[in-house]
Structure formats: structure tokens, C-alpha cells
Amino acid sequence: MTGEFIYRFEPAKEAGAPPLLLLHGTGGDENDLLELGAMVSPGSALLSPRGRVLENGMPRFFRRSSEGVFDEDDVRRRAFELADFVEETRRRHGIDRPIALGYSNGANIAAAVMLLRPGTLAGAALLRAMAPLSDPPHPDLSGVPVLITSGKADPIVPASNSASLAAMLREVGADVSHQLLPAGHQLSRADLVLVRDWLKRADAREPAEER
């Protein structure tokens, strides 16, 4: 346990290949993500956290009052806690800046940790994802991938709302790619396609000097 958070972390298995940051969803834990992570980078270290709060019994990255509303001062605090353990972890495990690949609420505290400490991330993966925040900072994310992937039959995420969120993050100069799919909220093989073929592009283009 290193900041407090239950983690895993799996070595790099290719040299150059991007660490990634599994971020689960509710009810998940530190396990469920490494597999995907592995089908979609299969040489990257893997860094995959559980998330400190607790919803009757299920695990997740910030609180909220009912589904779809979150308590954004704790959205705010539960950032810059999962910013200072990537940091930590980082020097700890030795690996460069990596791209968060988030599902749900964890897509939903990726997305918070690029608004609120911009530099900690080197792109992010949001599966399902909604806007964290009501009145985001307007940090530089010039030219940092993302990918957002939404499920047009996703009851939970409005369309409009992700839609919002790619505004957000295109807004402060993220390079933003935003996918709609024949899908609910659950993940979907295209899910899997789309973040893998993304992943090579993105790092593809991310600057040697800033990793």
C-alpha cells in the first residue's frame, strides 16, 4: 500500500512501451482492468489502484449523492490524492508519465486528475466517461491524447454529457478523439479495438523529452 491506496503494479514487459494507469469502475478493485491492459498494450507496466471510497461496500474514486451527481469538492480532494500517488508510485517503480485508461468512475477521476494537476498524465483512455467537474480549471493540455469512448445505449451516461466532456477537454487544447458506439455502459470488443489501435498513435506522438 503506498499513499494509502491498495494497489497492483505489473513490470514492463518491452522497453518503450507506455506504463499505464488502470482506473476501475464502482464495485471494482485493483484487478479488474489488468487484463485489458494487457490485451491492449501487452508490453506496458501496469499500475492499477483501488479507489478509497466506499459505496455500500463497492469501491470507487470519489463520492457522489446519487448516480450521475457527484460531490465535486471530494472529486477535487480525490485528484490530487490519486495525483500524488502516481507521482509516488512513479519514482518508487521508475516508470515515465503514464496514460491513464480508465472505466466509469474511473474514467470520471482520470478525466478530474488531467483538469486539476495537468503534467501528471501523458494522455488518458475514458471509457463511459462523464464530466467531473461544473466549473473546471482551464489548465494547458496542448496537443495531450485522449480518447473518449460512449455506448449510444448507455443509460447511465447521458451522450450529451460525454459530449460535454470532449468540449471540455478539446476547449484547453487536448487532442481529443471522442467515439460513439453501438453499446451500453458496458465495455464492448470495440471498446477493446478502438483503445488498442489508439495507444500506438498516441505514443507514437508524445515527445521522448516529456515522458
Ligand code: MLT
The other form holds:
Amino acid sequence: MTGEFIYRFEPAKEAGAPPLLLLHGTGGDENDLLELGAMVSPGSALLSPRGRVLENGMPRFFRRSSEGVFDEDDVRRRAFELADFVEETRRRHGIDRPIALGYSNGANIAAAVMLLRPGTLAGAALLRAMAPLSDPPHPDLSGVPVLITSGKADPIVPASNSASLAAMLREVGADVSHQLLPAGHQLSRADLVLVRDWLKRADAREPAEER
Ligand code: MLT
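Having seen the form predicted on its own, I'd like the form predicted together with ligand MLT now, please.
Up next: the whole complex, starting with the chain shown before.
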């Protein structure tokens, strides 16, 4: 399974720093978020796969029929596939459960992994995320730290959608911080600062028990 994902792995530079699972947006690849990951948590191991779905040549993590309309069967299938990849590469590289740092499509698959395979991720920073499933399961995500950053002027993610993702994750116990930024779909410096500060707080807490 792991052989089917193209990925980059950068080993930790500091013992105890939380590994980050970097998940790019539509049209990105495994190189896209390495710099951001190193900026928000300089000591962390970085695990960065390329999405295996191609939409007009653009890598993604799951299929959609149009912008914002997701193929939910594919979301489920791909979330399990990504969770398997994380487990296999953790063993291969000897790293702890990662915190996901996902942008756009990468944030959406990270949310799906949390909901469908709880225990894969120690937490998630979801940048410009949407709710990936209309009828999500109800796993126990008690105390799992989640940061959602949304752009007030995002033309792709309606405010009601990111709010429902935050509500969905809170309902199952996740410790959600949802930040609305004066931004569009693109990331801004404010995202970087928020993720960096949130990671410091998330890392200072007791690790959530492995499930
Ligand atoms: C998606 O997963 O399709 C995102 O919300 C939007 C995008 O990736 O362009």
C-alpha cells in the first residue's frame, strides 16, 4: 500500500517534537507544504504524501463531481487508504502518531481520516477546510486538538460549511479552535502564526491516548 503513495519524509531534528502529516491542496504535491511545516514546527519529522487522485492532471486526495461536491464513497475509501499509509510509514520511519497539517483538499481528507479512522492522527490543523461527509460517523475524539482556520472572503468554502465541520468535530469531543481570518482561500501569514502557536499549545498537553 505504502508503495502506491509518492511521499517525502524529513526526519525529526528535535527529539519529542510532534511529527507532522502534510496534506496539500488540489494541484499540489508532496513538496508543497514542507516549508510551511518546517516553519511552524522546526524540530518535527515531516511526512508528506501526494494525493493519488488526478483531476485534469491535478493531484487530489479524493474525487469530487464539482467544486465543493464530493464523491463521498471515494472520500471514505481514500481516507482508509491514507490512514493505512500513515500506519505503515510510522512503522517504517519509527515516528509517533502525527498531527495533520492540511490545506484545502488536504484539510478535508484529514478531517475524514479523523472521523473514519480515529486514532490515526494525534490532532489536526485544517486550513480552509470543509465538512467532508454529509452523514459522518460518531467516533470518540475526546480531547483531540483541532485548529480550523477559515477565510471570511473564501469563495470556495461557505462560512456555514466550515462552521458545520467545527460543530461536527466538537460534538464528538474534539477540542476545536475555529478561527475566522480576513482572507480568501489562499493562506496568509496569520495562518502560519496561528498554526505555530496552536502547535506549541497542542504539544504541551498530555498526548491523547492511542485508540
Ligand atoms: C476540495 O476538497 O475539493 C476543496 O474543498 C476545494 C479544493 O480542493 O479546491
